[in-house]
Amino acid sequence: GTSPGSTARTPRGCALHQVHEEGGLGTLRGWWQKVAEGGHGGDARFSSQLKCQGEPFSSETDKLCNPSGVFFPAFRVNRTSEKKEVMVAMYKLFAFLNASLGNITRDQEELNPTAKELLERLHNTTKTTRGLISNLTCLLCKNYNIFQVDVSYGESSKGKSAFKKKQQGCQVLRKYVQVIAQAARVLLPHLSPP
């Protein structure tokens, strides 16, 4: 992992994505539509993660899982943004989420190895996120000749106490729920068919 706000260049090449899924934009639109309708499962993931952490997380959720200090990549897209900017912003968001989910999943496998439902939710979300990143990679490459994007990653939880790992996980998941709900409202008009 890297520290908050640090960036890594993610090399991208069209040659790696010759088999471009034509439905890439449709897949993205469908996912964001589900988010807008409240069907992305973010709240369920957060609740599931919280349930497995025990006390004091169950009784002091708002205090311990307050995401106000959690780093998240800035999402500077609005209704007048160009489609290219929108695709790059989505890529940055999903790259960040993928790294964060990796941290949370690793921690939960260590802290709650028998929490099958939670681990399954985390693994499925990671798979979905990777699929969306793959679609975005293809679209950026094919439509805009963008082969690399500067991405930011959150803080790694490696070496932290069990309490801090649990707290960071619930803060990031709560922030995730907030950010994607806001992003969906802005992004959907950009993803509508012409």
Contents of the next structure:
Amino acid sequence: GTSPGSTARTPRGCALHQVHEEGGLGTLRGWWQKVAEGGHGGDARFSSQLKCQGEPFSSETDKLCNPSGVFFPAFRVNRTSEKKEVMVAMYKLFAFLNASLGNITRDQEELNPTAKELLERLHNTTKTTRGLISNLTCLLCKNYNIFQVDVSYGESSKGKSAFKKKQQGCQVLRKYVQVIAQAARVLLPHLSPP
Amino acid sequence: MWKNSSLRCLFAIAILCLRSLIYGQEIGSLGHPQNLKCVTHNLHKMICTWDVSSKGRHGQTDICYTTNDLPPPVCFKTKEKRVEIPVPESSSTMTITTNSISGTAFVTKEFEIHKKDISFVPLAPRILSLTPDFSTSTLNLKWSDNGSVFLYGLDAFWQIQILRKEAMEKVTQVTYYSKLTHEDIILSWNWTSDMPLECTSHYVKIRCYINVTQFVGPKDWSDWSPIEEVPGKDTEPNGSGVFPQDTVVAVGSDVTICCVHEKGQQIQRMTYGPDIYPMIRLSSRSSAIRVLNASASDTSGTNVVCRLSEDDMDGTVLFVGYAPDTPQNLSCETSNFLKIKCTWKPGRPSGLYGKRRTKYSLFERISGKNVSCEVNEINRERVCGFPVLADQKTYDFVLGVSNPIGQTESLLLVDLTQRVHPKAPEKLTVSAKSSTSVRLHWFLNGSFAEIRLLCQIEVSHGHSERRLHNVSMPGGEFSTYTAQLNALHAYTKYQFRVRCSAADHFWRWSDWSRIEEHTTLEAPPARGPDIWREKSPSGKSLKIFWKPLSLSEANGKIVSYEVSCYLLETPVEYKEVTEPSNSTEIKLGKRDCVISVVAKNHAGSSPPSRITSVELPSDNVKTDRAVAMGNGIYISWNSYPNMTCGYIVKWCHSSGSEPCSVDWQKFPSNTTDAVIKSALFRPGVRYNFSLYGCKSSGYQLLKNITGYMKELPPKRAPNFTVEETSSDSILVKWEDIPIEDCQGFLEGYRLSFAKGEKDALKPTLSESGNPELKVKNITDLTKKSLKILDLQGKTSYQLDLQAYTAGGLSPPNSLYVVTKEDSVGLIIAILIPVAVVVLLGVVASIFCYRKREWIKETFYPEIPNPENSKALQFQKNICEGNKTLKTLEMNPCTPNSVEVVETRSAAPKIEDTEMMSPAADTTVPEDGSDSETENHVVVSYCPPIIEEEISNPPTDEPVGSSQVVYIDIQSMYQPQIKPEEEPEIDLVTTAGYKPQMQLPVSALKIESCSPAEEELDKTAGYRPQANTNTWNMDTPDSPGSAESNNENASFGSPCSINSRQFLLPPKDDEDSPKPNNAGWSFTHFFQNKPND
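Compare with the form predicted on its own: the form predicted in complex with the partner chain:
Time for the whole complex; same chain goes first.
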């Protein structure tokens, strides 16, 4: 879990990451390609999470999981944005996502310790996110000499009631599903090989 | 009477006067004190109050009171109408004097106060604290019992009232009991609300009642204490939420859940899980639902959602589960005396997970040591470890189980030395000690120095039964243990495995170690091989056979056999035969010797097996039959007393082209029968056995035996032939069946016969179920022919011959034989009809001769009577149908048209325009060439008849507009055309009149007309309705028919003889440019007439 607020992230070990530059971009491109094609599993993860929270999360998803009130990092890039700007936005997005997934995973391990499929999906997604962050760190460092990105992590669910944990997880995942699909369309042209 | 009455009246008046003296001061007059009441709160002092009847103004009041203890009255002044004075021991007198404002005494009144009139009412208790615990919805109330005021040991009752909501509705009232201890004690009481305390405000008040038994006056409850309040969230300005939050309740509980919202909002509905519940209004900002008998929730709990206006939602999660079940089958054991492992079954799942899960702890009472157990909620088998404590053998375990709903425990007292369950032995090795013993070594991971161990060694080899050997040994500290196993078989592959347990107090075996294989060392063969010998027919050589030793006898791998021939203990011949041979041949010459065979392996040689080559002569050796037993062959023999060393039954297996392999079986001398069994025996195969008797001087052939393991039906029937047939008998002969086809001892033949023609599909006689089937059973096997008698002449018979054994009937061999004709009968059959005919002829001749005049008169008169002559009448025409044609009726034939043809070159005009065709308009060639058009020029003499049905009789014509004109009646009587004249005479040319003959089914064949015939057609004076020449007399299938133009062919009765055309002209003809068949006209008739 992470505390709410912002922190400065300094991608460390920049030199080590350089060797992964091309591979990192390829991984990102592949991942976003999958996202664009709807194969990243976000929907499945979201519905799997909903199923495990009990009613009325499944039947009244729109109201209960309305992400309007939940924090999500702004993703203000478009096809004409600079590549550097896109990479920073992506970093912020995945940093937030990584923290949120950590919170959701922790909460679900407590609330649904028997939901192996859900937990497995969450763990895998967290791992993927970490990998993407690692690649992004490397790209930012190597190509744009960026060592520090201000990241907002949103509100931690630690200490909140079980209902709030369920609701927050649901809201974040729903927002994630919405944002990620839109982001894929914007980002793919930037990630295309020259 | 009156006297008494007066006295009584006086007495009553006196009493009334006395009373008025006493109470007259209290009641009535102005300013008089009255209604004196005295109450004590502490049994020491009492507060007396009174009323003053006058409302007028008065000054201070003088109070004087006396008690029994204090005779001088105590007086003082007061302005109040109450006074606090000591509680008297028994009674007290109090004088109250009211004074005027000026100070003059107004009224003085004296009150006698008895103790029984004093009320005891404790002071209202004061709540020291009211503390809410929102998580458990519990209120904690604290107050002082004020016991220091009272005597020790008084019973105190505390009535506590809980109120709720703004309207302070009473929720509950409980009475709490305590004993006063003459000290001020702070009492505490907890109350758990059925509604979360956040939902609305709760209020508490308390009063008491002290049961002072010694106090004689009336006792009463104290006043209520001031109300203490626990405000709900709905009283907080921004308080909102759904309560309780994350609460755990037991299945079946009744739960109240409330939704507190901010001012201005409205609750739309509240749901528990998927269900909407009716709401209970608690305040303007709070409503609740009541869930009765809550059922177990899902893993993540049951969601309670409160839907507020403007799509706002809030909720909570309720975890409904079970209190922990008492652990079952708690068992503790050690595998190594380092750690105690306790296991149990948790029983019913609590349905609570995560931090609400059931938690276990293991507490050992003797040592006081406690360990918490990390168990997996998902795993049903729970395990908890506890360290083995030094110098402690007995352990008293308490397994504590708890979850938010409840707790329980399970107890177990164990002596650890009696709960030893070692782990599986490791590092098992086997070392050879000799060919029959091995030594096993294994390691046990544990400290077993305190106990003795019992280890079990399992030994198995091949598919034999597993044997267990128990070994007891003192335990050691993480030691290797050794055991020796004896009495094993040499050169045998064994599998070993080991398990151990405590020897003195068996608890459980360890798991088996892994299997270790070991082959024991070789030893010399245990015995010599079983041997037999056979002399060659010449007697000069001897073939020695031996059977290979079994594995248990060989004690190793047999390398070779030593075969020696001893003559008086002197070896005269020696041979070493290597495996796998099991026979050898040695030259004997003319002498006999004793043969010795020794089997050898790497460890040594077997004891020798000996047999003499001497074969004693035998007389009259018989051959007997053995009995098939299905699984073997039973043979028996008489007892031969002089056969001192037993019997040998020898036989030979032959398989295909290979030489037969000798086999034998030895029997002791007291045996007289045996069932010979061999895996090589096959059903239906004949085996020959030789029974030898053993004497000290040699072996003697006693008898031969043949037999089958199982008899089968013969493979085939014997071949048989018919040697001779007569009109009533058949003689058949058959051949022997080869022994290999018999498959059993032949028991006879079965000849079946019955009448029957040869038919490939016919079943065998026995299967046909023929009722005339006769069967002859021939049991005399020497008989090879049979004469079947009593048969019918010139009749076909089917004969089936089968052979049979005890195994059944062979398939049949069939023959069909026709018996010869009976000649005498034939002759008789011919002669009798001939004789009858002759006789009838003779009789008829005689009759005719004698009646010749009468016959002549009757049948051949000289002048015939025309009326009787039917020869002049035509018979009914075939084509007419039913009507007869009276040929002698001469009806006038009126031509329907006459055309005069001036030149022959002019084309004949066909009058029947309807029958005209383009072809008909073509010019007829003068030269009478054989053009097709000529063939089709037919002169019509009758009016056109179109669409006339073929069945219409020609007799219809007379009623028509035209009739046939018979030109030449005489032609009807023309003599029959001789066959030789047929090619020359055309029916058309001669047909002045054509009798209407019935035509056979034929096809019209116009194109086949010869040119001559065509010419004749043209010249025909009278043309009959049909050209019979063109009628093909063949069947439609005949070649001629095939060649004909079938389009114009007609079958059956194709035309009316009276008609000039076919009744059913083919459709094509109408369109044909060259009609094959056109009517003829009178123009032709006239033209042709001269040529006629």
